[in-house]
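Next up: just one chain, as structure tokens, the form predicted on its own.
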Amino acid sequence: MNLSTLSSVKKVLFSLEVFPPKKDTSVNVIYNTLLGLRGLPVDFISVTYGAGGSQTQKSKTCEIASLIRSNYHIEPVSHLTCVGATKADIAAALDALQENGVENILALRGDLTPQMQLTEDFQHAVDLIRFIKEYAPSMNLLGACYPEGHPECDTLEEDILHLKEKVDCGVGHLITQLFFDNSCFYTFLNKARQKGIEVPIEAGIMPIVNKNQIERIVSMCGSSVPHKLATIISRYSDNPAALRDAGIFYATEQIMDLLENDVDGIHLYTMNNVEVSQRISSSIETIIAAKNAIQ
């Protein structure tokens, strides 16, 4: 199902992100994760594009997206990155996704690494978006956005101009990078709407459940850490169970505030953690259902 159809009939979407098993991890891990997520009231599950970067790992994205659709009857969204890729690479990936009935793609540039650099074919996510619209026009495209600005952009305003270009080229749904300060999201949302970006924007939320997670996440995406969250991490850093519970509570509070302010959707970065996903889902399920029931 094309997600543009879904977002036209639901006021608030709820979605999850999972990732393929890493190279040294058993494939059963993702199957167990999906079994644990089965039955949660989600509108779609997105699958990141091959942890590790190899073609074998990337092919697992298509395999898992197909499994989500055929076995669990949940709409999948496949991530597709263009860093290190040629047009032939992307065409092959699109062919595989279409053959497996995957209709929705989150089109991303991808992270630059010493092993993965840009090619002449694709310099930015918008280049990938244009190529997909030309090669596979029936695909529904989602895009990423950054409430605190992309790390490579000088200003949030500049980043939003690039975002508007992606929307103008065919992206019909946006998912934010994770953030911990809702005020940053509201500022970003207002600026985006002022620039004429009217597509649904889902808020990306990641519960912090261990002390190593926050350092890795902040260094990777540059999200700011509010004083309240920093205090939680400091206070419970030596008590894993307490930190997990406090992190879930903080994320749930974030989500409740977003729902009260009529967010288009919540996208939960699960880190393949079934327990965390189940607990947050159970806390917000009736609230989302109530909002969607109001016509």
Ligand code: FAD
The other form holds:
Amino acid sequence: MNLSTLSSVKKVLFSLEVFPPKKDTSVNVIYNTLLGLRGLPVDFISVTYGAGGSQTQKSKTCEIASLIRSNYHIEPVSHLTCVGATKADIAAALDALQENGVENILALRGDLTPQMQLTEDFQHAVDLIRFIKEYAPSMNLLGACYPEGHPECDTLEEDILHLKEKVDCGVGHLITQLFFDNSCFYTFLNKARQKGIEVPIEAGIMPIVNKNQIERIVSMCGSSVPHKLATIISRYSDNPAALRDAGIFYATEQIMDLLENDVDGIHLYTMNNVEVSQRISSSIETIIAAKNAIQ
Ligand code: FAD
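So that was the form predicted on its own. Now I'd like the form predicted together with ligand FAD, please.
Starting with the chain above, the whole complex follows.
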């Protein structure tokens, strides 16, 4: 089912994000991950595209999205980035997705790296969105948004204006960058709604389950780390099992608060970790079902 149809019939969505293996040789890893995730009550699974500049991953995204649809009967969302791409590259990627029955695309600019720079064809995600609307008009488009503002943008207000442009061009669903402080999300949500952004906005949640993860995440996305989370990390940093449990607990509490405040959806950045995804999902599934059952 197309995602816009899904979000019109459900009050709150629950979705997962997985990434293709970084090396060709470890392709079975993702199949095992999908096997572990398949029983979870999710509305869709999204698959990243070349995150961190990996070309190997790019070529696997369509294959994995297609597998999610055909083998696991879950709606896939394929991420697609335009950094370093020409219109011909994007047209080829769209052809492959359509041939494989993938109907939903998270249209992104992609991160700039020394090896991966913008081409004349695409400067921002909105250029990609316009191109897809013309080349493959039946595709359902999602976009990314940033509760604490995109790191390259001077102010949150300016970033929201750019976000509004993406929505006006045809993005019907937004997924946020991960955040650890719900108050940042609520402030952003109010501002976005005030600017007339009315599409569903799913909250991106990443459970912190090991020490290295947090440093990498913060340097990549610039998300702020509340005192409570920082304390958990430093207190249990030498005890991996306790840190994992505390990280799952923190993320679950965050999700519960969002559900109580009528969030449109929860998007779990799984990091391909089946156990963590299962534990979080089992803590929230009856609550999400109850919210969706209320008329
Ligand atoms: P844009 O919307 O183009 O925004 C980028 C910057 O440009 C912002 O500062 C914005 O304010 C500014 N801007 C936008 N439009 C204009 C305009 N018209 N004029 C001037 N300035 C403008 N990366 C990957 O490589 N692969 C992935 O699979 C992936 N998945 C992601 C999933 C989610 C949910 C999120 C939140 C991010 C993901 N990313 C991924 C990272 C993403 O590609 C980066 O954050 C990237 O830096 C910005 O992408 P964007 O689509 O938000 O870009």
